[in-house]
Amino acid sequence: MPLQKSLKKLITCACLLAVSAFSYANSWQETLQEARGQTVYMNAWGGSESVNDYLFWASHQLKDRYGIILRHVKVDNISTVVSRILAEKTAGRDTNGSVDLVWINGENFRAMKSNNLLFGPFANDLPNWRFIDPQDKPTTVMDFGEPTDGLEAPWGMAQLVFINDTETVPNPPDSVQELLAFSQKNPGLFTYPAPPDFIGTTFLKQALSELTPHPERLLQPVSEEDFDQVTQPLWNYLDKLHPNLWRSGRTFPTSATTMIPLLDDGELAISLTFNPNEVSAAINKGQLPDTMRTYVHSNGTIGNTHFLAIPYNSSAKAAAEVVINFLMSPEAQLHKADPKVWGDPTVLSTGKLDTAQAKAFQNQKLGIATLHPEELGTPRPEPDPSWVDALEKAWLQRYR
């Protein structure tokens, strides 16, 4: 009798799982049907030729496979997009919003989440979520320390790497303190983009995390009470560094992209980027000489994940979900990770892939300037998002 009861329980559970799987598959088919014919206005940074070309490739795939039109709305700063969506909500425009999909992370995600500007949760229900392993890559579900709660889907990994020309700097600095010493001996050969450019702000966070005696404080929300005390080592450092920067620190590049030509013509010997594959991609395109390499500091550099989210008032939510699911697919992630295409590291965990898919990622040729994952080491955690605005404002007050 106990055996019969156990068998009955097993059969019942199996039936429930089968019904659940059928319902899920049926639900996704309904999403695909609803998505066909919709146009998705994707607001994303437009300052990279590689990113723009990749999204152009994706738009053709989505049109051919799913009948979806993907429009890349190129923007300089995602915070302006967040402000626009908030303005629409304030004006009562809760449907037919101007943004259907947004490339986002950090303080912009927290702002959208806290103001209830996001559709979802949806990410964990996407078919390709099965390839995500948060235990393997914790930042796929934690955005600058903020739980994603399924309101955004991971799209790519990133980590700050420094760039050196091996002909002029065969042994690059190993820390921000060594970078200061290098700049004092070789004035003009290093600089960083002016905040609020993302890379420029990341350099501030990297320097502060290395210089502060209490890095754990950066993981907590910024406080006016101790901001000056916590950040004083950073300002002392920058006061010494700036006179030795490119153009004596009187002017700063507007972005990391604008520093590529400066590296190419020898005006700079050290630079930085948040894409570990960007230098290899630039070499492949003839934008940099093959003497360029990337490196990280011995105590680690800041790393994070970037995401895709759907605004609450999107007029094409079904199509936006299909777009995101495609961009998370092994095929699209592999293509994106190719240094000749974009070189953006994948969010997928090879342990979740089938043998052929895992082998394709493992056999993908890294560029000559790209560090292997083990060489990148353990990334430093991103500070709490509240530090971004505070650091940018303080920097602008001091140096502009």
Contents of the next structure:
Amino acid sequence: MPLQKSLKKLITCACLLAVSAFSYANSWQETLQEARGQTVYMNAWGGSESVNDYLFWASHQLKDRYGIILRHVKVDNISTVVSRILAEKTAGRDTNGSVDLVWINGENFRAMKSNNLLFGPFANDLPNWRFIDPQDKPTTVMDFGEPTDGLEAPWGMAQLVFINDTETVPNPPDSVQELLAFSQKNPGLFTYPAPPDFIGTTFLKQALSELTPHPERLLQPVSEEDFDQVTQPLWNYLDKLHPNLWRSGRTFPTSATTMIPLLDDGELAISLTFNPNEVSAAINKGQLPDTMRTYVHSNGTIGNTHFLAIPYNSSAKAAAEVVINFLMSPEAQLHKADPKVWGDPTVLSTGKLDTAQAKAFQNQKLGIATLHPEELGTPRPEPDPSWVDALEKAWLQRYR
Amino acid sequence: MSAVSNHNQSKPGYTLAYSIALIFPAITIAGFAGVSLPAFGWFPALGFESFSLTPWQTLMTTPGLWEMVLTTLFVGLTATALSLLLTCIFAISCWQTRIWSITSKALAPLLAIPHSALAIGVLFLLAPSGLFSRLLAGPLDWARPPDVLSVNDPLGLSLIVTLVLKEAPFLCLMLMSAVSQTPVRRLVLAGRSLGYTTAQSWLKLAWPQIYPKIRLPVFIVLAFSLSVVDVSLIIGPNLPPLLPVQVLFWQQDPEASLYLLAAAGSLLLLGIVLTGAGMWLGAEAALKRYLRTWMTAGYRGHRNPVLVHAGRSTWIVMLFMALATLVVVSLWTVAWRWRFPNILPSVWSLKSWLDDFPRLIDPLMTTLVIAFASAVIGIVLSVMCLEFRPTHKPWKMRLMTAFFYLPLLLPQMTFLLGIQAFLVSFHWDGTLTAVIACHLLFVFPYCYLSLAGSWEQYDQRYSHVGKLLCGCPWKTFWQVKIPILLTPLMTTLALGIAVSTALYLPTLMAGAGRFETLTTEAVALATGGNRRLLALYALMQMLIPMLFFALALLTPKWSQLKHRKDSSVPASGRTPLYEP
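Okay, that was the form predicted on its own. Show me the form predicted in complex with its partner chain next.
To see the whole picture, the full complex is given below, headed by that same chain.
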């Protein structure tokens, strides 16, 4: 059966390759034509002003260039969108769905993929796919260990970075163990968002991958037999950490962005974010003092890629493809990487870009608190998505 | 009241009034049906086609469930009791003083502030880095904000403060209208001539007559406080959250089976509201029994100026705090750098107005469209009901009115979840019509409540004269009755807009997340990190209804001016032809 399947895939790929060489330009013209006048409802996390501003900019560009109306439907937690589309599928609403474009990765992508909620494969056929190099950036085709299979297109890179106020913490901790030592010495100055907020969950994954004696086990799906054994060091750690957290761990922030004002007012001295540029952006926007910096643990922090995908029942698939292709373009990616705009690292590989474009990326001035790629180091791989749910459930069970 | 014009008696008129009266309770009850089936495992739209008790078993084993239930009950009952207590204190200590008349003017704009905007203001005041703590930081020498749970506290105390700030003024407004329908002056005079103090006369003579008149609003407040979602998201406990918030989280979870859990949870919420109401009724009965001796024992009381002043001060502090929320929210919109412990921003800037305001225009327009549409439809339906209601059968009228209040007396979360299940099944969710219809569930009763008084007070003789002169009931209605009732109509429009602007859950549930209003955006931003932008949304939320109330207040002046030129028709429905 698997052999048959992969054979089928291979043949399809070969055919596609042969056909695409001829009809590539043509079919994209058709897509552009079909897309004109369509409205794309893009359901994306709306908690960051920089992201919202960037999409606002993109919507203007798309309207001017392609006659597409992009509407950003702001969502707290993207998993709600997955449930909506699933509900639509079970209700038999196979066309004219309420979502045309989603910003996802990890467990949500796996949920959509396994429930056949995604349109495609389409990503590898987009004209701007030529700038993607999976050799250079493996996470652009492997989403939390799940092959993307062209069902989602990479949009940006993310890596967990910690934030420190150099005024109070000139020498930030270098590992989660040191973070515990810091918190025991300075109680109340650190906390993390309550899981299932994804940065809260990422902190759990970071701590687990640093603490467990079997980090390779995290790349396999979670199993009931050894969950307790693998995660015991994490719970021991958190039991010690929590009494020394902000508000003595009796409550947790609801998201990482909530922690920005807490940092600003000196309630916290160490925080964390998944966007290496967020602190620079916040300093620029007057939300943080310029004494804030970011740092990573020398053993690496968890990193991943975030993606764009089209639900199978979208009513504007052509326009959604055009939107994604535009958002993957060197121009849009460069604008996105601008620390004054969003500062989200690009998914494109400089080796695939022409010299002028590559230079533009290299010359882009990083923000005052943004780490250089070499300082960020090699990211730790994301655990298998099945760990997310298991860790969140166990955390809620213990600390709620 | 007794003089009812002829066209009001028509049969189709009754049918119309009845069908309007029935439509909203029918939708509400349908909502309960819609939520009951999924709660027992049956929801074909998501592929669950067999009845089971699994959702209930999962519900009962949810970590922290009983904590959630008890906190929800505690918050709801305490907030309602405190609001009522403050109202009572206000009545006793402020009656026939200047505070009373100032309050009567200040209440409408205060009530126009949406709950969520008020919660954001309270957050800016009470948070550990909030304005109050900054004021204390200097004298107490705090370098960083105190590590205390002054907001989002597990017991929901900050949530209670926010709810009381909003509900006490609402009950006071109801109290004032009850006072105007009760011979309080004569009662208190009688009490005083028998040697009772004013406070004792109020408590023993006036209050027993007034309380039954504000009992319905008290139960509305109770149901609201027990099932509030948006305020709780902003300032309520979050680990664990209150039950209604947890139900919302379940409903939004990607795991489809959690929808069934949400349905079961929302039925539990209904149980909580009913339990809360039962406990309230029990407390009423107990108090009645316990206080009977005290009421009739003949204790005259001592004049206690300290207590009276304390009562007045409590009330003034409350009004001041509501005002302070407006001030602190406005300050944040123009603050560039405002770190703890600065009492005022260290760097001021209009940047957030210049840069962020354009993004606010879309949600603002959506808010206005939904608010205007639902307020206008609400008024039209209310006027139809009032014109055609069966005035000769008071019990039918009362039953009809009671029906209107159904959506206000039951937990929103419960029946909205059911309505959403229907909308999803018929693919009607995410449409403007669905959103406006869901808003109407809440806007309509308030419109009706607000207009009913003026319609009753209207002197039918104007219409009789009109009909004698032109012979046409419709012309009379449009050219005589409507102009006379223009002021209450405009106030009702403002009220309808205020109610709709404040709604969170109906927009969210019926709108499929596609409709961004000022309120849904503000609540979403409350969990974000940008205080300036949050303040901007909260300020707009506060300003929009206030603007319409201001317009409504100006209408009589404007129409008086106009009428003075045209003729001498009195511009207010409140002035009867002759004093009785």
